[in-house]
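First, one chain by itself in structure tokens, the form predicted on its own.
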Amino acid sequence: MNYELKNIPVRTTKPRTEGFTMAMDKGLSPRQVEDFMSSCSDYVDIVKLGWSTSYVTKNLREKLDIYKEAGVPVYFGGTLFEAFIVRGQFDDYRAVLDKYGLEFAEVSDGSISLNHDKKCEYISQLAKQVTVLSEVGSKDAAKIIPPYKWIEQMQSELDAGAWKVIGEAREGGNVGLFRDSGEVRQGLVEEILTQIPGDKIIWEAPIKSQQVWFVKLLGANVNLGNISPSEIIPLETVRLGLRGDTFDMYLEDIKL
């Protein structure tokens, strides 16, 4: 940090497995992702390319190169596994993998009709290739999973060979974890937490009110996901505190 300060959380650092930002880069070019890089890459420690994104993404060799050369890992977003998937494409998505040298892939299926045990077969597959980010939830807000199949899902998902499973909420944060209104749904999540260990979910929280909703919960070293590169290193200040909606939570033993 530039200079001291009191009564600062103690921050885990890189490479971290609590504390995990994961950022959504929705189409930046290379000249921005080195400058994202430039600014931030202390703080991000994974990138997503959001949906399917990397199928008409130009010079994308030249981004995934920038952001290894910075140290930050990337992977093709869920939606683009289901793409395959529905096209019986299983092995050429594999191929895909390989051809740019990824180490991370998200398995889903919030857009697809897909059998659990299935899903957890491809987990079971791509775990012995990759390390596998498996997400839980629907994208149609109109599908409501109960609390207990969260749970169930996400245990057997982990099980299943999944490193960590993210919590679905889109990029609108929105759905699954969240109501149409970007409210949170509060008892899903603390019903979760009572199973599921914290350091093994990644909530998606692209809104600021669910990143501070989420800190309050768990503190600075909350794992968050499908945050904006314009809002990486205003998500560090709220986790440390230095931002008014968590301002006070660190200064229990200050007198003034």
Given for the second form:
Amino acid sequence: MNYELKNIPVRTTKPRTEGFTMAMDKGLSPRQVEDFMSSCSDYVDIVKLGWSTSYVTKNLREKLDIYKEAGVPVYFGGTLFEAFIVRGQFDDYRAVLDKYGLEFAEVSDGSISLNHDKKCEYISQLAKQVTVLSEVGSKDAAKIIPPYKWIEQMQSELDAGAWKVIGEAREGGNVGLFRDSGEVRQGLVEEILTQIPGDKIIWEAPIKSQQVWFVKLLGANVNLGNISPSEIIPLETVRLGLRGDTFDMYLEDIKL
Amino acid sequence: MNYELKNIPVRTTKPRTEGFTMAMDKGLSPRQVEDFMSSCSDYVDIVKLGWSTSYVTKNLREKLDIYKEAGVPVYFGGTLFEAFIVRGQFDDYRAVLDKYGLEFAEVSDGSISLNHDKKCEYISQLAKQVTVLSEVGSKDAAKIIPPYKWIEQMQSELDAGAWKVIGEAREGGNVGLFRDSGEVRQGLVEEILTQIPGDKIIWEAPIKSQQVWFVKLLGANVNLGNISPSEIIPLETVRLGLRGDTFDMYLEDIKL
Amino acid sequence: MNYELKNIPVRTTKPRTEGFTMAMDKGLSPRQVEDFMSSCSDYVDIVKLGWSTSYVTKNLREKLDIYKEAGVPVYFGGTLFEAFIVRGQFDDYRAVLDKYGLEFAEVSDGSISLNHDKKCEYISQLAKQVTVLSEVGSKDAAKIIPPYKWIEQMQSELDAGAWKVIGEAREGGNVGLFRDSGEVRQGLVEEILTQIPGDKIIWEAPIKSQQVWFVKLLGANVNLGNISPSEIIPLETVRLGLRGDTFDMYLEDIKL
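Having seen the form predicted on its own, can you show the form predicted in complex with another copy of the chain?
Complete assembly follows, chain above in first position.
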């Protein structure tokens, strides 16, 4: 850090399994990736090329190389996996992962209907090739999955070989873990945490109020995802109790 | 594209008259323009320097040169035309277009009251100098223009020499074609399309839900405008059915 | 300016005491700062590194050097001052200002409870070291300070040695001067202005409708703050009556 402040919580450092931040790149140019990494590589544990943006992204290899040089792994959003699956192109998908030398992949069913056993099979198969992140939750605001099902699915996906499970929120933070308004489904999150260890979950939380809510509940080293590149530095300050929203979190033993 | 996916709709390629994307630059620096073009020049058909931002933009010529080298034409927002007209400086405006070597110009009356015959005269005159885009719709949310008038104005502006007509939405997507809330005036759009060919219209649609609505109604190759530079790649995925919102559009003949 | 338009209000030029724009940098990379300054250095009078972002910002010195070369002073957000104060590290804070060669500092109590006499003491002490901006208003939306208290505090902080006082709004524009919805507390602003000279106040106004409201009330050369780097050029056009929102402001003596 640039100077000394007392009573700052200990942040995990890379390689992190807790206090993990997943950023979403939805179409940065190579030089924008350089800028992003120059300021944020210490704080970003993994980058998702959002949904299927990798399909249309120019200079994709160049971008991947820049992330690689910065020591930040990259994966393609789950919607891309689904786009291949729905077209019966699973083998092609695996070939794409190889072609680009990816070490992570996401398995999700946010836009397709996928028998859950089948989803777990995909996880198992891909887990032989890459580290698998699996995602639970629909991108359709109308499809409400009850908490016990979130838990069942998360557990069976971890059992099938997923490294971590992701709670769905989209770029907008308005589905899955959240209501249309962006408000956290608090009961859902708390019930999940009675059964699934917090360090196995990445909570998608693109909106500041959502990040604040999770940091207040689970502390500086909660795993958060779908963070916009321009919000990585702000998120670090929220984690550390250095923004108004979490300012009081670590000050119990200090007197003014 | 970076890899092969089946059942992807055919996108038009440059130079496009359909499937046209107009991006809005509201003050990028020259290097930011380079970044933008390096990732998006294939997907951007024309760039608008929003409203009168060209008046205060530093390094304007340098920016125009970068866009030119990328093969993307640029025009100054209609509000600038209006700023000259309201001051009785039409000849000065024409001189500015020449000074900067612009090949496109926009004629609008979103902020001024302009007799419609007079507007069409401006279109005719400018059409001798540049390719004219004309815009219909007020920037004042309180001024509701009934559908038959949109159609009359669009038709007479095309007759006067406009290359395409633009449906007003502003940067915020909350006037003209849209309600305050950003919701599409669906009846208006559908009525316009009964009389004016879709390829002659550019729909300003800065918000994702608006883009999705138009793609669902008119397909991958609808003309859209006022797209933020950071939303160009996301919009391509919406057009191609590769984002959750339009994921099912082109999958009729595929079985899971 | 790039071309001549009649009836454009006279904008103050640097160094400004009126018509002052304070931008908020919440984590730009060095090259992003270069981009920002290349397009906006004429229009930005001072840059705030938002709240405590300077603590986690990589390449902080490099950033400060780029701003310095562009002739734009920088200060650390008031929340950082508060983070030092609440930890009893005021001397450390002063040392940090020295270490980074800062010429401005902000004194605020948006996140802590601070006896107002004590706050004024801090202002007086710091005013011997740097130029002090002091901020009035809470970051807590539930803490409503009545207008007479805003005035008392602003006056006593100016008396204590603050160069200017800042009206709080946060990055979101939803506290202090504004309601949750972002709507201006108009009565508050107008009452403040009966007692405190407008040129001594910087109004935080991150949202366009807020900027428009202040420009309409106080003219092109109102002091505004918490402006996002991407909104600096747009704000200049709002000030000059060259965006739809303020288009009519300076046209009284012109006939269409």
